[in-house]
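Shown here is one chain on its own, the form predicted on its own, set out as C-alpha cells.
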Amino acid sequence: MSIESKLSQFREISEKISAYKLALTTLNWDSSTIAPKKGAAYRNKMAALLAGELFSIETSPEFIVCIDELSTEALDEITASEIRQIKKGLDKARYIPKEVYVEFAQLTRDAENVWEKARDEQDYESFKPYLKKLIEMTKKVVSYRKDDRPVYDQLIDDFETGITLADYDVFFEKLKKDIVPLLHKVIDKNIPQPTWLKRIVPIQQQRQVVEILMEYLNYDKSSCYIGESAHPFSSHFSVHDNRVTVRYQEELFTSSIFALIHEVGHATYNGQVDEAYQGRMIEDSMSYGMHESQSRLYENMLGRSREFWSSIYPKVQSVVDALKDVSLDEFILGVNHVELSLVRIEADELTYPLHIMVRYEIEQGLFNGTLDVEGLDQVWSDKYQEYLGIRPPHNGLGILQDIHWSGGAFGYFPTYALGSAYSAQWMAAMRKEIDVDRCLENNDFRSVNEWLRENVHRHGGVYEPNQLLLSVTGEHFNPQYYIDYLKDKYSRLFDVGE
C-alpha cells in the first residue's frame, strides 16, 4: 500500500473517533451541567458503551497496523508528531481488554455523581468505596500496558509527557526552598482580609461582571459558551465550539471571577489552534501543564494585575453593589490577598503550591501502597495541618472538594503547578515583545491574544513543552521565572523584602 493509500485510511478511521469523541464530550457536557440528575444512570450505561465502540475503532488491528506502517515512513513534521503521538496512546491501550474499558469507563461517570452528592453532604464514606474501586481499575488497566515503571510514574507520564516523578520531586523542593520563606514573611505581617471579600454579591450581578469580562477578554460568543456546574471546567468539541462553566457563590463571588478567567484561559488556546488542524488529533493534545500554564496565565499573571482591571474596574462597580465603596487599588489587594486557606481552587498563589502537594504526596502513596482510601480524610486533615497550619471543618472542604479522582485522573495535579511554573516563562518571554502592561490598560486584550496565538495556541499539540518553550523563549522550561515572579510580585504587594 502507497503512502498515500495509508494516509487516506488514517484520516478516515481518524475522521470517525473523531465524530465519537465529539459525542461523548456532548454527553459530558450536558452531564455536568444541565442534565437532570435522575437520568445518570441510564445516560452513564450509554456513554459508556459509546466509549467502548470508540475504544474498539482506536485499538482495531486496521488501525494498529495504520499507525505502525506510518510511523516508519517519511512524513512532513506535523503528520509525524501526529502519529508519534497516536502511537504512544496505542501502546499504552492495545492490550486492555474492551470489557475492562467500559467498566472503567463507567465506574468513572457512575463515580462522578457520587462525588458531587458526597461533596455537598460532606460524606466522605459514601464516596470512599469508589475511590478504592477507582485506584484497583487503574492499577489494572495500566497492568496491561507493557512497561516496566512503576504505575504512578506512568501515570505522570499520561498529563505531561517528558516530566518524571523525579523531575516533580525537584521541583517541589525548590518550591519549598524559595517561595515557603516568603509565604511566612507575608504571613507574619498579619494583613487582615478585606471584609469586603465576603460580602452578599446576587447572583446575577455575579453575571453582569462574567458578561464584562467576556467581552474584555474577546471571548467571542458565536464560537464560546459559558454555562454552570459544581465544579468549573472547560470542554473543546471543536476550533469554533469552546465551552465553559463557572460555579456561583453569593458569599465567595470573586470565585466565578477567576473561575470564568482560568477557564476562559483554556477555551482561548483551544479556539486558536491552526483551523487545518480541527478533527486531528494534534488539535487538542496538548500536555495538561501546558495547557495549564494558559489559564493559570490568564487567571493570575494577567487576571490579578492592576492594569487588568484598570480599565473595566469602574463597569464591575456599577453593577455590583459590594464594590461601590472598594477602591481598584483595594480590590487588588484583596483578590491577591493571602491567607493560609483550605480550598485549592480559591487559593492564592503563594499557597497554591502547598495545596497541589498534598495531592501529590498522597497520589504517590494510593500507587506505592503506603496509603489506602481507610481513614485517607484524615490523612488528608494532617497534611493541610503539616503545610498550611490548618484543618478542614469536614470531608467537603477537604478531601472531596476536587472532582479529579471521581474521574480517575490520578497524576494530574502536579501539573497544575508546573503550567503555574511555564506561565511565568511565557510571561517573560511576551513581554520582550509586547508592552502587557499598556495593552491591559487600553483594554487590548487582543493583543495579548494574538501574540500568544502566533507562538504558542496555533500549534495545537505538535510540540512537546520543552521543544515549544526552547522555540519560543530560547530556553528549556526553567522554574526561576515562576520564583522571581512570585517574589517580585509579592514583596511589592506586601511590602515584605526577599
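Positions refer to the first chain, counted from 1. Think of the rigid core as the biggest set of C-alphas that the two forms share within 1.5 Å after superposition. Bear in mind that the values here come from a model prediction, so they are computed numbers and not experimental data. Compared with the form predicted in complex with another copy of the chain:
Relative to the superposed rigid core, R94 undergoes a CA displacement of at least 2 Å between the two forms. Remark: with the core as the superposition reference, the CA shift of G227 between the two forms stays below 2 Å.
Taking the rigid core as fixed, one finds a CA shift for P194 smaller than 2 Å between the two forms.
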Contents of the next structure:
Number of protein chains: 2
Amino acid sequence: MSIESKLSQFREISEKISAYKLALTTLNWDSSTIAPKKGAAYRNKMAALLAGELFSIETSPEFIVCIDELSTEALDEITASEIRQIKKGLDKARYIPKEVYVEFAQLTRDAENVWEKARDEQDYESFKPYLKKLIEMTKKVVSYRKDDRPVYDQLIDDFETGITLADYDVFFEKLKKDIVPLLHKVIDKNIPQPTWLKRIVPIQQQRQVVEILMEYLNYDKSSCYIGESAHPFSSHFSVHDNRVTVRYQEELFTSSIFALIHEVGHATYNGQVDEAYQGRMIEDSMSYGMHESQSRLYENMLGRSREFWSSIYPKVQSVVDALKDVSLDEFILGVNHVELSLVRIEADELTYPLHIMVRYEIEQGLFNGTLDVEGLDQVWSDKYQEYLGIRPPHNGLGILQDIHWSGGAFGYFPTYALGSAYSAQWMAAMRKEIDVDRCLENNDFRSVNEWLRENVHRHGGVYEPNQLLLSVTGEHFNPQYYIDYLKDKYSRLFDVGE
Amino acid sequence: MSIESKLSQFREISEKISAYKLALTTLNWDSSTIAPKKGAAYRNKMAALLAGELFSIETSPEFIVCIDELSTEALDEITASEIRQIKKGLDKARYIPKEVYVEFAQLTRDAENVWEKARDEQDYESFKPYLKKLIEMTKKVVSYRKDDRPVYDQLIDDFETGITLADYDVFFEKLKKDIVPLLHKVIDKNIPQPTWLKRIVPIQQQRQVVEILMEYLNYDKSSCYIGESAHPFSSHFSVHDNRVTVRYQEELFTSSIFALIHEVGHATYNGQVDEAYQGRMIEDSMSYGMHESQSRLYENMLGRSREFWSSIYPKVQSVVDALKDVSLDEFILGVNHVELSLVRIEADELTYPLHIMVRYEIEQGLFNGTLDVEGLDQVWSDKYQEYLGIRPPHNGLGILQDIHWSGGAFGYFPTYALGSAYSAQWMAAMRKEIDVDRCLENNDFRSVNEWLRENVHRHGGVYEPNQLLLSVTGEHFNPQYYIDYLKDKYSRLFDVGE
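Structure of the form predicted in complex with another copy of the chain (previous: the form predicted on its own):
After this comes the whole thing, all chains and molecules, with the earlier chain placed first.
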C-alpha cells in the first residue's frame, strides 16, 4: 500500500473516530445538563454501547496496522505527532491480556462503589484492601508494557508526557521550602474571612454578572454556550463549539463566578486551536497540565487580579446588591482570602498546591515501596498537619476525599499543580511581550486571548508541554516562576514581607 | 442457526441500531436547541457520518439475512410485528439499484435548494422542472418494488400502513360535502378576530403559563424536558425521556401555548409506551397519522375546549396581564376563531383539513395522470378559491409554501388530516368510558392520560392504525366521527345551526 493510501485510510478512520467522540460528548453534555433523570439508565446503556463501537474501531487490526506502518514513514510534523501519540497509546495497551484488562476494569468499578460508601462512613479500613489491590493491579498492567522505567515514572508520563519524577521532585521541594513558610506567615496574620463573601446573591443577579464577564472575556456566543449543571465543567465539541456550565449558588456567589472563569479558560483554549486540526486527534490531545494551565491562568493569575476587575467592577456592583458597599480593594482581598483547609477542591490558590504535594508524596511512596496502605490514613493526616497545619477530624475529610485512586488514576494529581505552575511561566512570557495589566484595565482582554492563541492555543495537542514551553518561553518547565508569583502576590496582598 | 440464536442476533443488532438512533436524536435535539451556530458545519458532517454507520448496520447482509429468515418463523406477536415492519421496509428498498438511490437522493438535495429559492422569489416556473423530475423519479423508485398496486396507492401506504386511497376518498368527500359549507356559514357571520389575541405577553408570563399547563397535563419533569427552538417540535429519546420545545413569541401568545400543548401530546404518547418495548423498533414505529392523532387530541379536542381551561383559567389570568379582562368564554371563542387562510401551518382547526384536501387531490392527479406540473400553480389557486374561498396573491403563499414535495415526500400530507380524524374517533370511544369533560373540569387530566395509555399509548407501534382502532373502538377508521365533531363544535360555538 502506498503511503498516500495509508494516510487516506488513516484519515478516514480518524474522522469516523471523531464522529463517535462528538456523539459521546453530546450524550455526556446532555446527561450532565438537561436530560431527564428517569431516562438515565437507558441512556447510559446506549452510550456504553456506542463507546464499545468506538473502542472496536480504535483497536481494529486495520487501524493498528495502519498506525504501525505509518509510524515508520517520514511524515509532516503534524501527522507525525498524531501517529506518535496514537502509537504511544497502543504500545501501552496492546500487550495487556484481555483478561487482565477486564479484571482491572471490574476492580475499578467495584472500588469506586466501595470508596463512595467508605467516604460516607469515614471508614478507611473498608477501602484499604481495595487500595492495595488497585496498586498491585496497576503495577501488573504497567508490567506488560515494553518499558523499563519504574512504574510511577511511567504513570507520571501517562498523564503528562515528558514531565519526569525529577521535575516533580524539584517542583515540590521548592513548594515545601518557600510556600509552606509563606502560607504560615499569612495564616499567622489571622485575617478573618470578609463577611460579605457569605452574602446571598440572587441567581438573577449572578446571571447578569456572567453576561458582564462573557463580554469582558470575549466569549463569543456564536461558537460557545453556557449551560447549568451540578458540577461546573467545560466540554469540547469542535473548534467552533465549546461549552461551559455554571452552578449558580446563592450563598456562594464568588465561588460560582470563579469556577465559571476557570471553565471559560478551558473553553477558550479549545476554541482557539487552529481550525485546520478540526476533527483530528491533535485538535484536543493537549496534556492535562497544559489544559489546566489555561483555566488557572484565567481563574487565578488574571481573574483574581485587581486589574481584571478594575474596569468592570462598577458594572458588577450595579447589578449585585451584596457588593454595593464592598470596594474594589476589599473585593480583591476577599476573593484571594487564604484559609487552612482540609478539602482540596475547596482550597484557595495558595494552599492548593500543598494539597497536591501530600498526594504526590504518598503516591510516590506507595509505588517505590516506602509506604504501604497500612496506616496510610495516619500518614495522610500527619502530612496535612505538617504542611497545612491542620488535621482532618476523620478520614472522610482526609484520605477518602478524592475519587481518583478508586478509579486507578495514580499519577494524575500532580498535573493539577503543574497547571498552575505552567500558567506562571506563560504569564511571565506574556508580560515580556504585552502589557497585560494595561490590557486588563483597558477592557482589552482580546489582546490577552490573542497572545494565548498565537503562542499556546492554536497548536492544540501537537507539541509536548516541554516542547511548547521551550519554543515560546525559551525554557523547559521551570517552577521558579510559580514560586515567585505566589511569593510576590501574597506578600503584597497581605503585607507579610519576604 | 437455531431460532434462538437468530433471535438473539436480531436483538443484538436491534439494540445497536437503537444506540445510534439515540445518538442521532441527541445530536439533532442539540442542534435545534442550544448548539452554537458556528459549530454547525462540522457537527452536521459528523452526524451524517454516524447516520452512514447506522445505515450500514441496517442494510448489512447479516441483518437482512436475519430478518428474512425470522420472517418465516413462528414468533410471538410483538416480535412478529417488528420483523414484519422491518421486512416491509427492506422489501421496498432492496431491489433499488444503488445508482438510482443515489440519483434520487441527489435530486431531493438539489430540489430542496431550488424550492427554497423559488419560494422566496415566488417563482413556480423555476421549481416546475424539479417537481416533474421528482414525480418521475418517485415512480421509478417505486417501480423496483415487487408490488402491483398503483404508485400513489403504494405511497399512501408508505406513510400510513393499511389506509387506502379508497379510505381517503371517502374521507375527503365527506369533508367537501359537509365541512366546506360549514366553514362558509361560519365565515359569513363575519366575526372579527378578538383584539386581545394580538396583545403582547411577556415571555416571563408565558413561562408561568407553561408551568401551570405542565402541572395540569401531568407532564412529569423527571422524564420530560421543555426546551426552546425556532420551530416547536417534540423529540423521543426513550420511554422515560421525551422532550418538547416551545417558541415563545411575545406577540403570538396563544399560538406558542397551543403549539406546546400539541407537542406535549406527542411526548405523552411516547412516554406511555410499554416499558418492555424500550430500545426495540416497535417502541416508536407508530404511524404518522396515529402520532398526529394524539397531538391533535391534546391541542384541539381537549386543549381548545372550555372544560380544559375552566379549572386553570383563573390561575392563568393571575399571571397573564393581557387576559385580565378576557372572560373564559371570550378566551375560548378567541382560541377557536376561524379565518380563511392561505398558509397551512397557520390554519385553524376547521380550515386545516381543507388545506390538506387540496394537496391530496393534486398529488392524486399527478400520479394518476389527470394533472401535470404545467399550470399546476393555477390548479392550486383554483382549489383554494373553491374550498377556502380565498386565492393566493402569489405562488410563495400558494403551491410553493411547503417543503414536502421537494424532498420527494408524496403521500405524506394526507396523514396530517388523518391525525385529526383519528383523534375524533378516539375521543368518541373515550367518552363512552370516562366522563372526559368532568375530568378536565376537575383538574383530573390523569384519568384522560390513563385512558390513552391503556388503550392507545402503551402499544407503541405494535399494531397498524386500523387494527388498533378496531380493537379499541370496535370499528376501522371512520371519518364520520370527525365530521360530526367539527359540525357539532363549530355550530354551537358560532351559533350557525346545521
